[in-house]
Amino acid sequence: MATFVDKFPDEAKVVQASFAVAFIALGIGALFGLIQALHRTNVLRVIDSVDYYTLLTAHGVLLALVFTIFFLVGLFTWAVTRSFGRALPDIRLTWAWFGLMTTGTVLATVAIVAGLFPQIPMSADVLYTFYAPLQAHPIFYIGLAMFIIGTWMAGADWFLAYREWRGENPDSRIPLQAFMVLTTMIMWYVSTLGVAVSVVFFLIPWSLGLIETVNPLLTRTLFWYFGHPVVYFWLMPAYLLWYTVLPKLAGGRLFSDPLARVVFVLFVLLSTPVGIHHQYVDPGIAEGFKFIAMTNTMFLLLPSLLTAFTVVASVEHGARQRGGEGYLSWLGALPWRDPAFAGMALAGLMFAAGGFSGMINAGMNINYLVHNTLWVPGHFHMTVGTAVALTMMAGTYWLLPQLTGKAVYSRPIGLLQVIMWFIGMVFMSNAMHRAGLFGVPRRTAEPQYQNFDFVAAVGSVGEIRMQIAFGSLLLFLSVVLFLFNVAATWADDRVDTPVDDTIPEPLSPSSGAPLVLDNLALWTGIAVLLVVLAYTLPLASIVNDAGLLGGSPTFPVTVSLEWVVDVTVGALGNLSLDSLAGVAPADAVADLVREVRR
């Protein structure tokens, strides 16, 4: 049977590039991952403290953005193509993207890396927020740039196959894994402004010496800008496949086409107006501005809502398709020994949790209990760290044999590998949100304080280092496991049959959605107002009190005593010690205040 790679060859190719990249990416990251979580737990050292940082601020970047997003390219291509049932419009400029984003990955990865080796002047230990005011090499962010650009050129080349195949389609709906990538894209292109800003305007220019300073407000409100957003775009390709690919593996079909679509153009809306509740802390930023914020993050709960009621009912369609009955033993029927089902089963029940962390985040006065402590890192490792990274590994079982016509290599190393993950990340996530609650501080390779012992309300913080290293351990086997899977499907012989990639259609199909969830305008239009309304009155702020470029007089630190002293001596030259005598202390000290307020 013919899969995708024998229909889009060329399409495949890049696909295969794109998750080749995501996949290296992930393996060292994945390493740098496990030095830190055993230098930080003390069970192992093998760096500097110094170098801490620098594999900090890499394992931050080849994850969160290098591994997910070349992971979400090659899906979207993959996604793109299937839907329309045509090759995209130009190859050539498919694989131009690839080579800026890869040539924009590598600078900024040499410039991380270098900072190991004091004989190369260069380093970028800037952490994953790279705002100012730490300073990196401009290389770092000249690739930062270039990366982010290939992204944009990636969703040009999206678009472009979407004008071509409504041109020849004027009054279909638009195919519900391409409205997924569209509407992602919509939101990305909206999102990135800010970073973008923030990079090619600011730290390039300050990195270069072009200009002395720059304002780090300014900056740091630029990125959150992005910072939030951008976990939308990392979770969007697990949505995709939650959506369409899950309810297939579990035996059944998708729930509600237009449920899915409200849920896409919920997250284009409400994605981008809230991150400023990243910056509950900053004094820079109103107490009003944070409250809208936090307001407006709340409503994000909509779409996580929908997407458990749908992918769940979805899911039980299927396991009851397969013979499953009452009301919870259908979940026995479902295919668990399937690694590609269990693996993104699993990372949806992780993202559940997850959720109930993030409302902590997103509340302004609980937030003040855990920023900065090991609970925020505890919380996204749970998300993007499990509900993204494990969904992407699980859906390479079912995606790899249609990219290369080879079948899976071992499904039970595949399975024991995401059942792997999810232990390890059970073990590591819940240590740190404990560490978290009684303040443990996060990004820092000393985390304890001089003159100071944190005190465990349940287990010891001992205990609690042990789970986040053995978690650790578990999680970069999972991830040694998974690149021999890979590498070893990829070395294999091809077959006939690799797998069945047909995704049937929905239980309530797209007819069923209203007209205006396709107005892509439409919503972009309401989009970009919402982030004029939540943005304008806060930068306009930021830059009346300090400038673009930080230019602003220096506030005084210090108050005067002086007249307190002058005070007090006089209040003293009208008290007699004739006139205290025999009087109680107390009363003494009452004469006193009351001379000291005439």
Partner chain sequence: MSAEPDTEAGDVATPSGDAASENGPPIPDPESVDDEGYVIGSGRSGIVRRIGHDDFDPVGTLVLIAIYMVIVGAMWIFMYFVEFLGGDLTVIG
Second form
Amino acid sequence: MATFVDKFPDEAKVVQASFAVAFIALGIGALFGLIQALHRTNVLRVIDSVDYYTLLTAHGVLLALVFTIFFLVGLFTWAVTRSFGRALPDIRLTWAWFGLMTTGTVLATVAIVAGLFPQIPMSADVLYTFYAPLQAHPIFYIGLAMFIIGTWMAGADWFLAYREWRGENPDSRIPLQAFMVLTTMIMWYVSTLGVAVSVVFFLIPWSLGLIETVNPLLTRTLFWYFGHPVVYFWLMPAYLLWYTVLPKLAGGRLFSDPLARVVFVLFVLLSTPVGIHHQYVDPGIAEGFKFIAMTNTMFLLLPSLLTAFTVVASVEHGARQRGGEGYLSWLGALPWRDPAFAGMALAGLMFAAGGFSGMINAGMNINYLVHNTLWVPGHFHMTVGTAVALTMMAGTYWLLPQLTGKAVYSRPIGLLQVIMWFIGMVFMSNAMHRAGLFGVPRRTAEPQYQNFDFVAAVGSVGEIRMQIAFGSLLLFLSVVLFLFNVAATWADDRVDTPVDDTIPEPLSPSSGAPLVLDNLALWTGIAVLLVVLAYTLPLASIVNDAGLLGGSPTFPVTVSLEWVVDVTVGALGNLSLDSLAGVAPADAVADLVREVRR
Amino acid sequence: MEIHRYEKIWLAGALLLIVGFIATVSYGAVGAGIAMVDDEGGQVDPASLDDHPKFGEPGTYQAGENEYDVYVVARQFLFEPGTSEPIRVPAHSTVTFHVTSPDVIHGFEVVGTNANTMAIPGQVATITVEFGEPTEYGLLCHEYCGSAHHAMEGKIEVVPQSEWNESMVVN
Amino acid sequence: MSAEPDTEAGDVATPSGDAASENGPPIPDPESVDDEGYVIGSGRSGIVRRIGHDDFDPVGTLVLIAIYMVIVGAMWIFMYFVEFLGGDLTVIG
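Now the other one: the form predicted together with its partner chain, given that the block above is the form predicted alone.
To see the whole picture, the full complex is given below, headed by that same chain.
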């Protein structure tokens, strides 16, 4: 039977290529994640603590940006092509954005990984948030900019496809999957403006030496202007799969097409004017702006809570059609042996838990409890690390056969793999959340400090470390199995019926949705207005306080370690001149220096 | 637009949760008196902190009866004071920390407590807390600040009133 | 309760919202897909009955979501009033 690859062979190639880049990034990023988890839990140390930050930067960039977004552009290309039922306007444009994104990715990755080799004078150990005035090599910023511009071109490609389709279907509703793609891209255009201004106008000229200083609070605020909507950019592909594919996998039909559209419109409107909730404990931003960001963030819960109902109801419809009965026993009637279904369902379950820790993160003053602690990576490993990543892996088991015409190599391995991911993440992320509550920070190479010990209220610090190490091992093995299964599928022969690729009509169809929902220009306008309202005053006050370019000197991360130690010793020496009674003795200072060198 | 009765119930429940969350946080601000770090600390020139009347000589300053200001410079990779000598404050006092950085972005976390702020070059973060019985707290930098970030730590000593003396304040 | 002429045919293959549904792929007969030949995505091969729009009340979903709401509410109160307000050194200025 004809599937996607037979109908749209050119588009299928682009989607396959995008997935290939995504999966390579997934493999490298997962390996670095394992090394980090074992290092900072003191289980196994194969790197220096200084190199930890190189791996951490690569882990964040490769998984949070490259894996997720390359999967997204592949998925969206598939979704636009299949739901419009026509080839993309010009496949050369499609390959152009793929090429630009890939080139940008390679440049940024080279700049990061070069940090592992002292003989190469290039480094980008600035983590994926790249806060100035820590400065990476210019190639890092240039690679990022190319990557972002590539995604803009991809969006243009899909909007051109929409225009062609609209020309021939002037009165039809936008197909649901295409609607999801287009609204997500509107959100992306609005939100990437912040990071583009930060990178192109400030960070690239600054890293090239064209301007001498930057305003650290300004570039940080511009980063978070983009940094929150980007999490929805990761999440929307998962939502697209949950709304349009998961019900079918369950044996049911989408409960409501109109509500799905409402949810995506709400994301367009509310995703961006919330970024300041990442800066609740930043100086230089008035409390009122933080409160506004919080109320917007809390209302941004609404589309996700509505999604929970609609998606679970659609799955329940499947269970009932499969003979499920009762208030809860219908759950047993679902096709749990299908890795695509089981993976997505477990991802959704994990999202319910990650959603809760996200609600805590959204609370303004309770942020004092969790800000920059291990709680935060605990949270996002549940959300982007499971709700998104596990849905993408599970979705691959259903998508790859359509893109290649080949059946999945092993369904049992696939099932084992998604369950291992879920269990591994239960261990790792619950332990990270708990550790964060007693103050263990995120983003650090060492588990212990010299001046104090962490005290766990329940359980012990050692038990928490073991859970993190064990969980990370399961997660890594799960990725290995996934990549093996995907590679074996790719290497397999074509078959007649590789997959059941049909998608049934929603129970409540699009004809019931108000026409205004498809008015993309209207939602874009309101989204821009909300952003202007939320950001004009905070940005004006940041620029007014410290200037457009600030006065911060530059701190390249390429400096040698010896220099760092010298400066530290010098600073400590100055301090001891005006020391008071009971100052830490000189050997403690020497210990610190040894610590630094380690 | 048709919405199922059960979904309407859930919509109401979801809105109730959202309003409840905002109400709790508002109670925390108004009822429990929790203040956010904001722009009241003002700005400083990160390149010339040494010339600043307080950050040039960081440490504990007496601001009033039982009220103290602690000026802390967070820099790669230490707190001044905090690392080579502990920050000292008297027991049962109200203390305002003023934290800034002359180089990159740092964090300031009193370990295991709610005292937690960012240190951003050019900006001064101010947080006021009340200390109780004599004890010791750990202090750490929770924002990646460079290759020895993990070594950036320190200590706060809450000194008994009986042992508190003038040599522990700068002014 | 908008127009939905043929709910019985609802799970028949049409790309969602696709105007060109007549070009959709043929539907494999559910009965022909047994455990041996199971392909991923064939969850509907286990369908034993068709439930249309008007016959479906997601009562199981309502129960699940109510349980979730209770857990989230209780956890929020615990986190805010015990973990946070009960903690040391709360910032008051």
